[in-house]
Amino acid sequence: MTIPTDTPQSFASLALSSAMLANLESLGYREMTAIQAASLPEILQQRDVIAQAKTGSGKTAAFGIGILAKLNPAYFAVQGLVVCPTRELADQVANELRRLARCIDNVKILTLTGGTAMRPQIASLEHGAHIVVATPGRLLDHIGRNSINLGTVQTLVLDEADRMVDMGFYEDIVGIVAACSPRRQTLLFSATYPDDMRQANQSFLRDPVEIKVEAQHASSQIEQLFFMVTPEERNQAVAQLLFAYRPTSTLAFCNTKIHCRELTEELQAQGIDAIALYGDLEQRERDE
């Protein structure tokens, strides 16, 4: 189904326990997105999804809000596991599941991912996790090892599952899904879903319902300005076009590790407070 973006609703009126819908209020969560209203009661009701919305549009809510509508806090076993591209993402989704947790008494979520000691993680793991938010690599690390059970999930997670794919996870996903549960209910973001990916996916999902939310901004809302420069004006011109818009915060995307570092010593060079972060970096320089 393809889901338009005007169509506020009310998460009060999905069948959730009274201590969610106040956590959610006081989170400032009063209507549901579009890709919440669509996808959330098929959640709720135990169906497979697959969802295709745009970063920013809620979607860690809905897949988390899934998640914990029918965790078991007593049963001290990974019932929830979520599968992110990147450690910087596994950690943002880690955090927002904790505070959508809040309204749950001891609810532990761990977070597995790589550029960090496996001793620590480990140790965690022996004491138990209700939720586990994790990059793949990390993850098959731990199922070689046999420090994680995940024949106990209940709902398996893919985010942001074309990005993963793209990134050469797709053996690793095969391996993930492999370990869990049959039993699951499994979860499919992605901003994309082209047909080979369709194909691919068939054998981790049991007669999905298929979301797709047409547009997240209205073109009033976004401005695009397209500047022609030569190759070697480019660094030049960011810092100009900063100048002239003093913009709050900015982020700008290079196409390779060596020009992020060049247009940031460009940017410093010229008064301009600006930092790198790419694949190189150690994990304590990628935090800070």
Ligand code: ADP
The other form holds:
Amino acid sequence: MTIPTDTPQSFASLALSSAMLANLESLGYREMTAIQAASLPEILQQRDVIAQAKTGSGKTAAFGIGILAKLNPAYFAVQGLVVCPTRELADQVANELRRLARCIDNVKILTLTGGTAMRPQIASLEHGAHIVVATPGRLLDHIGRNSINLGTVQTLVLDEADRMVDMGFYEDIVGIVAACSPRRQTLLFSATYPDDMRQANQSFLRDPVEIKVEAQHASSQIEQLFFMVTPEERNQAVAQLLFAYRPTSTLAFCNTKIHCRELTEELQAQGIDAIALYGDLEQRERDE
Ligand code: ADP
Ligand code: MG
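What would the structure be for the form predicted together with this ligand, given that what you showed me was the form predicted on its own?
Zooming out: every chain and molecule, the one shown earlier first.
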């Protein structure tokens, strides 16, 4: 199903509690984004969903509202599980879920990601969590140690599923899915959904509805420029472009960690306020 993106729809058309509707209003969510309008009715009907939409289209609230709509805060067990590719994304998702959960008393949302000690996570799990947001490796560690019980999961979300596969997490996800209750609802969110992934995921999902929202910006609204430079000129060319265009903020993507470091050093040497972000950094540096 492919949905046009220009028909605004109110959250009030959904079967949500008045507390949730008021909360969404207070968050400034006046109408549903296209992916929310297309997926939430299916999610709230307990269908398994494969949702494809670009970054920034409000996918977190789509699955977050779905998890919270059927959450029982009086039952201290993991009812919602969200698996994300990186720690940073897990933190972002947990923050958004906390904002969405403001309208329900005593919802405990726990992040389980690598790079921090196991022990405090185990202690938090012992205290009980309703929703866990996790990266695959750390979650598998907990499953292996029996420090988490996923048999009570009602909603399993695989967020940024394509990126998790790209990062080599497919086998981990198979293990995580196997640890979850077979009676769960499964929601898969992805920017792309290639055929091999469709094949691989078949066993995770039960008669899923596929929803795809086309990119909202026409390509004509984004100007793309291509500069051909030699490898030796490359870092210098980036600096020159920044001086020429003077953007307030910029993201530069490099294909290796080494190149990230080199480019950052070059930009800093030219007086540009630049920092590098890549996998090997300490968690503190990454958060910064
Ligand atoms: P995605 O996961 O699709 O990349 P996010 O879930 O991170 O996108 O949402 C992007 C931003 O949009 C967030 O800042 C979120 O708070 C905001 N947002 C989500 N839903 C709505 C809505 N219905 N109205 C306004 N803003 C929204
Ligand atoms: Mg997202």
